[in-house]
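Below, in structure tokens: the form predicted on its own, a single chain.
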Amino acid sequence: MAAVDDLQFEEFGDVATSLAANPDATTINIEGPGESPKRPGPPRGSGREEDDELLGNDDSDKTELLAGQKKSSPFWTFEYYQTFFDVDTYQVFDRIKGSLLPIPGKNFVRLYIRSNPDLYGPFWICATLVFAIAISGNLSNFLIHLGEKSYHYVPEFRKVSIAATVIYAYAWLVPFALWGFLLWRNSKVMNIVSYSFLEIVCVYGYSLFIYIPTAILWIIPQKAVRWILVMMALGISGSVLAMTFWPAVREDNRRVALATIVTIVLLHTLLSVGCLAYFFDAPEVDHLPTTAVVPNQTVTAAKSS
């Protein structure tokens, strides 16, 4: 029978000290197979932490790696397209807020898009913008000519189809062309930051949100107010695009990088000014009365009498 002393617990010292005293002792590792002992790493500098926090390098890169491990469904299945709309309300509002409040030094793709790029927000933002421009354009035309006896209001439903064609063509064709250009430049310059086509569509879609309240305010029948509003909206949305795509081209040739950013801003300006000029400042001549020359029969009747 074992003695009482043999049943008492015994405290063991450090593992390294025990192995030094008895080299032939057997050790057992009770940690998991995938775990490794944590070793204290060098302290990170405050500057590096600020850069990572500013650009979202750590979280976005980890999320990107985890997203790459997800199993993707075939493109002919409903599940494949369902992933593009798998986004919650909080993420959509957060991305809208980021497009309205661009901060220099923050990358819109890394902070808001890369973790889960979606088509839900861009699709409904473009749809809302189409109806906002078409309805506001009709109301603006009605308010301008309100009170004129010769004016008869006729709804212009063709503006809806024209606005839809312009907005959706811009939100898809321009990102597609930019994506192809970045792929081509990436083959020339290896260290260029690359964006996926879905990420570029996402950036363009959310950058158009500022034009929804702007189009509603364009109802005000004052050209000076309208041009001030369009310049403000263009400055906010254009800065989002410029600050997002500048990191993708800044390592390229200086002229090519500047030409790319200028082209992006010019196309965005063309969309803004074109919508304002066509849907709100276009001259309307349908309400003008048609004057016909009526012969004066009074003199003839007097002579005949």
The other form holds:
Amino acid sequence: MAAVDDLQFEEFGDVATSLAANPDATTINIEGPGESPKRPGPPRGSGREEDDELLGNDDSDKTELLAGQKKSSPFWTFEYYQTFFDVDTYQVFDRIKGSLLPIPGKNFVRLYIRSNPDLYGPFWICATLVFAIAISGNLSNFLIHLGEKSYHYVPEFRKVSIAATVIYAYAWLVPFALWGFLLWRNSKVMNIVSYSFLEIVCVYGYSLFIYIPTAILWIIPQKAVRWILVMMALGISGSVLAMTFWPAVREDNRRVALATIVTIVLLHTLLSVGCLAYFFDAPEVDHLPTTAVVPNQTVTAAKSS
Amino acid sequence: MAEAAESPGDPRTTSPRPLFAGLSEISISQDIPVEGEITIPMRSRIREFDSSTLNESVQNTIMRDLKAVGKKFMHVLYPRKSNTLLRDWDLWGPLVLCVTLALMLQRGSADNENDGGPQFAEVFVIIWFGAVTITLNSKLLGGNISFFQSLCVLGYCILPLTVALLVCRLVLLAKPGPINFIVRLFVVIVMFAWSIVASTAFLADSQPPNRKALAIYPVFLFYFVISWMILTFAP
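Switching from the form predicted on its own: structure of the form predicted together with the partner chain?
Following is the full complex, with the preceding chain placed first.
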């Protein structure tokens, strides 16, 4: 029978302070679902709406506990993949709305995805974006060159495959690299927040939605309008990405954290500017040579006749 | 008429209590009839299934399949909620339509390689992989339609767009100009709407109710891309 004195709990205090006091102490990281590559996503917890608001970012423990309950099918069955499409229409609309209206302080993943990442959004938003860019580019080139005599319209179908390669590579390879990078940093620094690979893919996929109306509006053949659109789209989707990933790198070395966020935004910029430059011809430049050429031809025709 | 069975051998000499000792006491009374007739149902009952389709003429076989395909075309042109497309699916119609579309849309090899319309293989791949992707999407979302039924419906509903392509080709023989383009645009838009209505009439019921829009949107995108390829066709 234990004495009452033996039943006292030892106070360990905050993790960070105890680590600071004793830097060589061994630490065990029982964090998040991002650790095991075999289980790609944390399960959906039912009725966690209130918990999310209260716990904020610290619900990765609960995610770990609930992990074994949802994805029990092996990866070669059809049911395994059905768990990634377990979304209703209103949920997809909510997530799209969340990507269009970034609220400072609210994390897209915690607020909208809530451990139910889906593949429907990323896949079909990317597919729509591919065709939106290819078709808008074609239409814009047609309208720009409309009056010219020497212009023969071509559908430029080859550009669809190029657009598809670029956009799907961006939507899958960049999240993969980011996930690997975050995993590596997690092993060095204790991080409260970590994301699974599917959640990162989901954020990237939904953040590309703003480019669909942007691509359609890029048909307007004014340079200033196009660049304003680029700035606006970049502002919105860049801020969604930055606000999502800032909590994941905030615990880290200051410079590493800033470099990560800057790289994310830079890659996003590269995608949008690259698409604008490649698929859409510049509006004013092409008009000038033809108006200079045509009077020449009429003059030479008049001379020869 | 059965009689009491006689036990084989003398039970008293083999063992004191043989296994089937009680059998010898059983007798079947004559009140329960155990007689009857065993007959094989005659030709009037069985349909002459197996032998007849082997022996029929080739013309009969082909006409039967053609009639089935033609009936489905009629169902697409006048879409009502019916089960014919789903129940007896076949992929002949989609194949014929896809090959026709791809043959007419492909650019000639004399044109410049980089720009221009799609090649035969590109149209073929877009149609079949598009249909497979939409089917997989609808099944992953929880729809209860079989894989080939969905492919069949999506393939048959390309028929209005094929008609639009034929009309566009005829219109392009006339003088080019904005009126030409407006006519083609109008025809393609009408046929696009017809395709969407036809495929929605067949496919919508098999989706779970709160995910209908998620399953129908890819169909919209699919037919939109095919309509774009038809509209921008320039020989």
